[in-house]
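So this first bit is one chain, no partners, the form predicted alone, shown in structure tokens.
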Amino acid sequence: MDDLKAKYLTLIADAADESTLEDLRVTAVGKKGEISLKMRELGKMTPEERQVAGPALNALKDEINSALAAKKAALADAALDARLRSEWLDVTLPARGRGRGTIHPISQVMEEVTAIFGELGFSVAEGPRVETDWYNFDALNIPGHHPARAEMDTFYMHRAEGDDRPPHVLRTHTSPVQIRSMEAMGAPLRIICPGGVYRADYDQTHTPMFHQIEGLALDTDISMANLKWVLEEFVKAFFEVDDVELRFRASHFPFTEPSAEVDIRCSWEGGTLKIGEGDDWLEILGSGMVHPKVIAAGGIDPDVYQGFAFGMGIDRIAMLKYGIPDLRAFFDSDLRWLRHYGFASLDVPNLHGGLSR
């Protein structure tokens, strides 16, 4: 037994890997291992011999198993140390400039607008980009003969010949989300609806896909005065100015009555846009009191509730705020442009820490 003990303890100590260690385990204490075979010989011994050999063999087996377990743990620790040395990284080194991504201006402005209206008590609502013409047009009081429903302006989904189901369109505005939100949540209601929309147009200031954000507030005593205050607070926060003057011009939208386009006082002195000063005016959005037919289409009683709505192009206000001259560049995937106009990925806009840092 002393020879077996010395033999296997030496072999275990010299084992270089877990595979070799497993072979030693099988050879020593496996079912047909040397120590296991020795234990089978106990049956051929006299009772006196078993009293001596039995405890000695059990002690030998336990010692070999303990040596195997200790060596296995040591090999695992050594492998981990080698891996840690090979994967070591100095986290105090400065970040690499190459390969670092940026936040797209559209995503940044969406977050900025959401942060502002979140502080004003508005929640975010979303809806599908493929809509039925009922949600996109009919529910918003847009009649069948309206130019916006023509195929030259709107992308209609293909329908098989003889298909009598209502036509589907790529939504032309995020207003259908207002209808869906009224149906789902009722009134009172205060939401904004950001997202992508689609129209058949393409030039320096128009693209077939662009982004809008619309707002809706419904209650029993909402007026145009509330709309004016909300828009003034938004413009001051978004353009980061202390004072601003808005001008409401009468207009017509099928889904609001009365309707107004909103201009902001500005100047273009030196080719730079300055908000809140100067003698020029810049149109930034459309707004108005929600038409009673639209409220009714949302399943709400227009004799009890009224409210305001507004909508603006996210791409457009991003261009104005950050001096981006061409809307088409937003969709070119030009890395040089993205590095120039992009934002740091960890800068989260908020009204307390700042929107654009």
Second form
Amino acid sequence: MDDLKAKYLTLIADAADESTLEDLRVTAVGKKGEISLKMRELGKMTPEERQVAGPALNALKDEINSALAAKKAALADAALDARLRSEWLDVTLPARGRGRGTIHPISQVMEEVTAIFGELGFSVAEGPRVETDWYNFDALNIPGHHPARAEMDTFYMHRAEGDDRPPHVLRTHTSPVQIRSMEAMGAPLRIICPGGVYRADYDQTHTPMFHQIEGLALDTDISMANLKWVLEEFVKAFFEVDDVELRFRASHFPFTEPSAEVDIRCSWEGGTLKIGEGDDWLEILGSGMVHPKVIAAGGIDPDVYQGFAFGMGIDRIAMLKYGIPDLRAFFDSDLRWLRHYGFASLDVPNLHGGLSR
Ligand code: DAH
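In place of the form predicted alone, the structure of the form predicted in complex with 3,4-dihydroxyphenylalanine is requested.
After this comes the whole thing, all chains and molecules, with the earlier chain placed first.
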């Protein structure tokens, strides 16, 4: 038995791979293996012999089994080590210099706005750019005859003759995402919706496609005061200033009541914009308390829930923050412009590390 033990333990120690190990297992402790055959011989022994040989054989079998298991684990470890060595790569190597891509200022600003509102507990919601006129208008309390429909210079989708699906438009604002989010998530709700919108208009401050960010907060105890605080926090963080003064100007939107346009105090002295000082006012967004009809259109009970909403032009606040004079340049795809105004692709904006460094 000592010979058997020495033989197999050496063979196991020397096994170079798993299949050799498996062969060894079969020849040693397999059904017809050497140890198993020996165990069968126990039957021919005298009871006294058996009392000694039986436990010894069992112990030998256990020892070989655990040697096999230990070796198997060691081989697996070695295989993993070898693989890790052969697949090694230096992730600290600097990127190749020929990559010239930059983040577009609009993407950058969307990331910045998302980071700020994320910190305030808002999550990001999205909706389709091709929208039904119900979501884009009716559900937002803009019925068919309403002048706002005409004012928005809407692009209507072509309809084949006999197509009786509801009319589709290119969404003229991100507000329809309010309805879609209410339907999908119910209340309470805190979301922002950044995205592209479309209106038939083109000059230095208008392009047929531009970007907005919508905000919506619904709960059982939300007031105008919450709206003011949230917007103040946002403007301070976004323009990276310690103090701002906001002016809420009474206004009218069909989907809010009351409605307010929000201006921030600024100065244009010397041709550069300074936020928070001076005698000028800069309009940055529309807002208000969500109209009960809009809340109901979203499938939520307006007698239980109320809230605020706002909508803001992303392109416009990007122009203001980064001193970009002509809106149309955003969409010209001029590489020289993109290199000048673009942002490094690895600098993801976050509130603590600095939004726009
Ligand atoms: N949807 C409006 C627009 O495109 C902007 C807006 C104003 C959105 C007030 C709102 C709001 O959510 O409360 O001009």
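Given the structure is predicted, the values throughout are model-derived calculations rather than measurements. Positions refer to the first chain, counted from 1. Take the two forms, superpose them, and find the largest set of C-alpha atoms that agree within 1.5 Å; that set is the rigid core.
With the core superposed, S86 shows a C-alpha displacement of at least 2 Å between these two forms.
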